[in-house]
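To begin, one chain is listed below as C-alpha cells, in the form predicted alone.
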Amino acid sequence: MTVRVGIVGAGKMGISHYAIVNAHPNAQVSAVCDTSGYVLSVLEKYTGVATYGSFEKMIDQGKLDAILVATPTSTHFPCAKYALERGLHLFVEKPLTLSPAESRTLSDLARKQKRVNQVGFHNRFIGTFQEARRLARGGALGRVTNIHGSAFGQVVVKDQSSGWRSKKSEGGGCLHDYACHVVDLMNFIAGAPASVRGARMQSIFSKDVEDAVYAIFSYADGRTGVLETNWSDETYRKMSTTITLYGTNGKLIADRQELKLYLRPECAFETYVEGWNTRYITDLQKPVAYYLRGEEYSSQIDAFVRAIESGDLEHENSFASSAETDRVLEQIAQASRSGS
C-alpha cells in the first residue's frame, strides 16, 4: 500500500513535509496546493507532481489518500473541515486552530468519519521527552509535585508587524504559535492541567500580539505547574525547550539533548542510580529512515503513516489531544485578559 498524500501549504514546512513523505517507503506526494502560482509553476516543472490553486479543487480532483496541511492557523479549520467530510486522513500542523470550540469539532468529526488524524507537536517524539514521560509515568519521581515548562528563542528579536505570525487572528502570537509546543509536551509527559491560576501576556516588540507568555497551572491531585516562554530572546541561538519535574524522590530536567535526573537516597529505579543520571539523545533516539531537521520530523510522518495503515485512531498526537492543548491556551489568554 503507498498512501497518496496532498500538501496544502508549500512554505518552509510544507516543502519539509514534502521531502520527508516522498522518502517514506510506504508514501508519496501526489498533489501541492498553494496560493504562489510561481511556486506550483516549479514543483510541476522540475517534480511532475500534480499541482492546485485551491484545497478544494485537491481534494476533490487528487484522487488522495490523506492531505498535510502546513498553512496559516486561522485557515486550519476550513481546510480540514473538508478533508474529514469527503474521507481523507488528516495531518495538520500545529496548533491545530486558534479555537478550542473548532478543534473539538474537528476531532468529533475524524472519530465520527473513521479517519486518522494527527497533529504536528514533533516534540512528542523526541527521545529524551518520550524518555520523560516513562519516567514520570513509571514512579522513578515518586509522587510529583510540581511541573516546570519553558521555551526561549529569537523569534522576533525587532519591531515587527509583517507577515502571518505578528498577526492575532492568523497565527495567534507567541501564544498559539510557541507556547504551544511546551504546553501540549507537559500535557504529554504529567497531563494537562484542571485550570489556569493567573497568566500574563506581554508585547516586547510586536504590535497585534504577545512575544512572551508566563502561566501558573493547577492539576486536580494538587500539583502545581508553571510555563514560561518568550520568542524574543535573543540570547538564545535557537528555540530551546525545557521540561522540570520535582517529586518526593527526586527531580528530572530534559530537553531535546539530554536528559537529567537525580534520585535521592534509596530512590534508585531501574538502571538509574541514587544521585544523578545523564542520558543523551543519541542514546534515546530511535532511528528514522530519513533525516531532515531531526529524527523527530521524520519520526511524526511515519506514525503518521503507519496509523493509516493499520487504522489506528487512537495514536500520538490527535486531534484530541490537541483539542485539550487548544483549552488550556484560551484558558491562559482569558486569565491574562482578566488579570488573574
Contents of the next structure:
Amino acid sequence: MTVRVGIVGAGKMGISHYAIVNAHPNAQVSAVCDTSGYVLSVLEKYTGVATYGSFEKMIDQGKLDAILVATPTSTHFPCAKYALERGLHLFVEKPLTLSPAESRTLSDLARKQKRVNQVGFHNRFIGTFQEARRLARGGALGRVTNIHGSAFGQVVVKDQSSGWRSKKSEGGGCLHDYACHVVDLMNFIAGAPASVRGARMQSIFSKDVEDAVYAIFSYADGRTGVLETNWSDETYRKMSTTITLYGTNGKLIADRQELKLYLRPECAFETYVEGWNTRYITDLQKPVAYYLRGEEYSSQIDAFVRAIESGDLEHENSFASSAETDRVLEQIAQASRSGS
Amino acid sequence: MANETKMDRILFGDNQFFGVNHMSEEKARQQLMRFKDNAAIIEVLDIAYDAGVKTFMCTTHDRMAGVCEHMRKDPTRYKDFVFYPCMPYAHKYANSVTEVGPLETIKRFSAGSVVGTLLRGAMGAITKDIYDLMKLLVDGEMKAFKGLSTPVIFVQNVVTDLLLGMGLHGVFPEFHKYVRERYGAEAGFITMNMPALLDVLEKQGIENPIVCSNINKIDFRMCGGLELYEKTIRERRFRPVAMSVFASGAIPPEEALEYVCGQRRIESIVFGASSKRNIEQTRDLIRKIDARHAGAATR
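The form predicted alone done, now the form predicted together with the partner chain:
The next block holds the full complex; its first chain is the one shown before.
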C-alpha cells in the first residue's frame, strides 16, 4: 500500500517533511497546499505534484489518505478538524494547538474517527532520550526526585519583528515554539507534572513575544521539575536540549549526542557500572532508511506511516499526549501572568 | 575518462572549525571557542599543508572568505593548496527564508554576482527556472574562492538529500554541467543515502560521479546499511570519498582506517583534526595501511 499524503504549508518544515515522506517506500506526497503562489508554481513545474491554494480544496479533491500540517500553530486547529471530519490520518507539527481545550477536542475527534493522530515532537525519536526514559522508568536511578530540562540556542539574537514566529497571536515565542519541546520531552521521560508552581516569561530582543521561559513544576509524587529555556543565546550553534534526572541511586544527563549516567556505590544497573557511564548516539540511535536532517525526523514519519498501515492508534506522540504538553504550556503562561 | 580530476588520497575536513561534533556538544563548544579567529583556523591548515594534506574540503561558511583572502595574499606559500568548496552553507539560507521568505533570500544571496547583477531585472522569470536559480546561487557561493584552485565543487548533503527525496533530480546533471563549464571543475555530491543517490545519478546520465558519504565500520549514518554500502563500493562505477570514518571518535583510529583503506575502490578519505599530532598520525596510518595493501597486491 502507498499512503497518499498531502502537505499543508511548504515552509522549512513542510519541505523537509515533503522529502522524507516522498523517500519513504510506502508513502508519497500527492498534493501540496501553501499560500505562496511562487512556491506552488515551482513545485508543480519540477515535481508534477498537485498544488492547492486552500487546504479545504486539497482535502476535498486530493484523494488523500493523510495530511501533514506544517503551518503557523494558530492555523492548526481548523485544518486538523476539517481533515479529521473527512476521515484523514493526521500528522501535525508541534505544538498541536495554542489551547489545551482545542487539543483535547482534536484528540477526542481522532479517537472517534479512529484515525492516526501524531504530533512532530521529534525528540521522542532520539536514541539518547529514549534510553533516558527507559532507565528512569526501569528504576536505574532509584526514586527520581528531580528533573531538570533546558534548551538554549540562537533563534532571536537581535531586534526583529518579521514572520509569524515573532507574533504571539500566531503561535510565535519561546514558550510555544521552543520550550514546548523541552516540556514534552520532560513529560516523555518523567511523566507530566501536576502543576506549575511558578514561571517567568522574559523578552530579550523580541517585542511581541518572550525569548526565555523559566518554570518550576510539581509532580503528584512529590518530585520537582525545573525548566530553563532561552533562544537568544548565540553561544550555541543550534538548539541544544539537555535533560538531567536526579534520583536516590544516581544521576543521568542526556542530550542529542550523549547519555551520561552516574550510579552510586552498589547501584550498578544492567550493563551500567557504578560511577560514570557514557553512551553515544552512534551506539543508541536506530538506523533509518533515508536520512535528511537527523534520524529522528525520518523515524517519526516512518512511525506515522506504520501506524496508518497497521491501524494502531496507540502510537508515540498522540494528540492526547500533546494535549497534556499544551496544558502544561498554558499553566506556565498563567503562572507567569499571575506572578506566582 | 581522460579529463578526470585526480583527487588526493587524503582530504582535510572542516567540522572541527565550526563546532560540529556528532558525539559531544561540550567538545563542539570547546572547538568553537578555540577557532573563534580565522588565524586559529589558518594555523591548523598550515600544519596540514606542511604535512602534505593539501586539499581542504570546506563548507562555504561566511568565515571562509577570510581564509581564502589569506591564501590569495601569499600565492607562493600556498601554490599547491586546493579547495573543494561544499555548498551551500545551508543555515544562512534556512534562517533567511524563515526571516524574509524565499524570493528576498534569492535576491540577498545572488546580489553582487555578475549574473545576478545583469539579470536582476528579470528576477521574476529567472527564479521560476530552478536551474537558472541554482546557477545564480552557485556563483554567489563561489565568489569567495575567486583566483584559487577549486577542481571539485560539492553539493552539501542536506541539499543533495533534499533534492533526492523530493524528486528534483534534474538539478544534479544541471549542476554537474554548470560547474564544469563555468569553473572547469568536477561536481561532487555529499549524501547520507549513497546507494539511493547513485541510482538517481546514473539515471540522470552522470557517469562515474564523485560521491562523498559516511563510510565507517559501525554503520553510522549509512542509509541502506553497511552491507549495501560495501557491495556498492565494490561493484558500481563511481568515485567514492569516505567521510565520518571515525564516526566522530566512536571507532579507534587504526581500526577505523583499516576498515576504510581495506575497501580499495575508495579514492579519498576526508578527516578533520585540530592538532599536529592527530593530523600526522592519521596521515601516517593511511599511508602505512595503503602501502601494505599495495605490497600485497604486487606480491
